[in-house]
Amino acid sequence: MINGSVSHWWQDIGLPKARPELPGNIEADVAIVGAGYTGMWTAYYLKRAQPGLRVVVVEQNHVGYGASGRNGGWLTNSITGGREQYVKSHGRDEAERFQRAMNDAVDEVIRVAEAEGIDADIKKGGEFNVAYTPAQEARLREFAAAEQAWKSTDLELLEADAAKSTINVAGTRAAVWHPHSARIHPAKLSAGLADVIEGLGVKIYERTRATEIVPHEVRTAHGSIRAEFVVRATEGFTASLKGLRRLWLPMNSSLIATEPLTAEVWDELNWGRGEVLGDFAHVYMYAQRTHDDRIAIGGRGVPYKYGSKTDFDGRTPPATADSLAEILHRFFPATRGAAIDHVWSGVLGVPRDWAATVGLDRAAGMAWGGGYVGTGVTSTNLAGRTLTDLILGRDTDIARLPWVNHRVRKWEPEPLRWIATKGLYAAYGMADRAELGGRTKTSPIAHIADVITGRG
């Protein structure tokens, strides 16, 4: 089993071609920090809108090195932190408009991939989430009723037999499905986007770590970039920038990938239409059937490292791989004989209120996008289009969505955030174990944890 080496996705296709480091002090119209999805989508739409713009991207390692090349491959329509927060702040119509924009963003990624010749193994089969304990079933049914009260969610509730005939998860009591989701290959999308934007004239400088972002300037160990606009697209690595250690918490998420499974196993699982798979546990899992017939399944391992440290090679504790394999085998007993070929981890950015944000301080020329808490495969596309409109001064529908210019207080200083994060995920784990053990209602411990984290 390979442990680390960035991700299975990059091992599958090979690491991207090496690009040059920043050659020294330069000038640009737009400087983007981070060659993940947010940075590359922003560069793409800027150059499509104004081909003459000088757009430069700097990346501390290689394109797609962070969450963009390590995620679970869920191109889905979730609004980070949920719609209800925007009902409170902007009204129900605006929250509904945001949901439609996320639905559209799923199709926009698919459209661009097709138009630009990016083969990212995209298969649109919807998002499927199961409940396999009484407490999970109660949460699922409450969720389904709430979702079906909205116009743009298109969610279906499936009883046990119908659910198992869609994906045969052992012990399924009920499930929900909606059509606005697709499976993707994260590294293929990253590599394809990088090649496309370079073809449009974007300069990408790798192995160039930004140390500080100030108005109209990115400072790195290799020199500075002066620009009218600077875009911070650093997501889970934001804490490494000077003055931003407490802005977003870098949350770790881990995945395993099986060996390719046999046709007999897939016949039993009945999973082949491109659905992405999740559940209603408190420490939830996420999975996909890959293009080459593996299962890639993920969840929280060691969720947070003291001092907002990040993992630079994807190496993962063996206990995390074991816990993910246990979930895999509980869901799909037919996989018990299958080898685990790869385990890896990555970080994602978590704001204090668990709500993603995109915005621009025009006077300072400083823009940002991130805090996706795991919804970034789709949100980054909407962020890139929104940042383009904000930078170009275009008053569009997406430039007025509720998440634009949203700001939130910083996380608590250490050791408080380490103690809190470790304790809260321990509480979620206790609640899940109690439910697996027969508890029929959601544990009060989980309710308290939701309130403390800002998710309740």
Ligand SMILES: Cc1cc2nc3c(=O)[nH]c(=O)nc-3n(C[C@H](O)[C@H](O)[C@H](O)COP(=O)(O)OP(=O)(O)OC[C@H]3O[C@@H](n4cnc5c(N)ncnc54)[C@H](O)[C@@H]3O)c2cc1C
Given for the second form:
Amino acid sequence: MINGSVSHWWQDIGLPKARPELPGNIEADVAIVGAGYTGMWTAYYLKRAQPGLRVVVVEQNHVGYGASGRNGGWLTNSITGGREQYVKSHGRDEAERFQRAMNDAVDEVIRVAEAEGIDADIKKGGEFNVAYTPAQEARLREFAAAEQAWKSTDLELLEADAAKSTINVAGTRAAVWHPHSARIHPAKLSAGLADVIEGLGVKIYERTRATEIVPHEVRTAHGSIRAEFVVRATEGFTASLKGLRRLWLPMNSSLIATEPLTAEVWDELNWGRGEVLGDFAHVYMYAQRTHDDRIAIGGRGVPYKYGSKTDFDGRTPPATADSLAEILHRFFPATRGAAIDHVWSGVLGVPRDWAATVGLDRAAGMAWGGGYVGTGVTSTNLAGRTLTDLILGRDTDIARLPWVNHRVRKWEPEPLRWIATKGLYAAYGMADRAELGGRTKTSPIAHIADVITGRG
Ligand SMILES: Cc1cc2nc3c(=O)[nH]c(=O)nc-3n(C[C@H](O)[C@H](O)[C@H](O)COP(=O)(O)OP(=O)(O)OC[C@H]3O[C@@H](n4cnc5c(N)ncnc54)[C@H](O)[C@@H]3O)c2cc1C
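Starting from the form predicted alone shown above, please give the structure in the form predicted in complex with the ligand.
Every component of the complex follows; first up is the chain already shown.
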């Protein structure tokens, strides 16, 4: 089993071609820090809107080194932190508008990939979430009723038989499915985007870490970039930038990938239309059937490292691989004989209120996009288009969505941050175990944890 090496996705296609380091002090119109989806979508839409713009991207390692090259490949329409927070702050119509924009963003990624010749193994089979304990089933039914009260969620409730004939998860009691979701190959999307933006004239400098971002300037050990606009697109690594240690908590998530599974196993599992798979546990899992017939399944790793330390090329404690394999085998007993080929982890950015944000301080020329927690594959595209509109001063519908210019207070200093995160995840784990052991109602421990994390 390979451990780390960035991700299975990058091992699958080989690391991207090396690009040059920043050659010294330079000037640009827009300087972007971070070559993940946020940075690259922003560069893409800027150049498509104004081909003459000088757009530069600096990346500490290589393109797609962060979550964008490591994720579960769920291109889905979730609003980070949920829709309800925007009902409270902006009203139901605005929350509905945000949801529609997310639905459209799924299709926009698919459209651009096709138009630009990026083959990212995209298959739009919808999002399928299963319940396999009584407590999960109760949450699922409550969730389905609430979702179906919205116009643009298009959620269907599947009873056990219909659910199992879609994806045959052991012990299924019910499932929900909606169409606004596709499976993707994360590294292929990263590599493809990088090539496309380079083709449009964007300069990408790799192995160039920004140490500080100040108004109209990005500082690195190789020189600085002076620019009218600077975009911070550093997500889970943001804590390593000067002055931003407590802005977004870097949280780890881990995945394993099986070897390609045999036709007999797939006959048993169904799962043939590219659906992405999740569940109603508190410490949720997420999975996809890959283009080459593996299962990639993810969930909580060691959630958070003391002092907001980030990762080492995705290396993962073996115990995490074991716990993910346990979920895989519990879901799909037919996979018990299959080898696990790879385990890896990545970091995501978690704001104090779990709400992603995109914005621009025009006077300082400083823009940002991130805090997507575990649902950024689609939001990054909306972020890229929104940042483009903000930078170009275009008053569009998306530039007025409720997450634009949203700010939140910082996380608590250590050791409180570490204790709180460890405690919350222990609470969710405990609640899941109680429910698997037969508890029929959601554990009160999970309710308390939901309130603290803002998920409730
Ligand atoms: C394991 C895992 C699974 C996930 N699964 C899903 C999923 O299935 N669906 C979903 O919607 N979301 C998922 N997510 C979240 C999603 O992948 C991210 O929200 C999204 O990729 C964020 O893109 P980004 O460009 O903002 O950040 P990143 O992809 O993390 O990119 C940031 C880039 O900035 C670079 N960088 C950071 N600091 C500096 C610096 N100081 N100087 C220069 N460069 C710097 C990094 O090297 C990195 O390449 C997952 C995340 C992880 C970690």
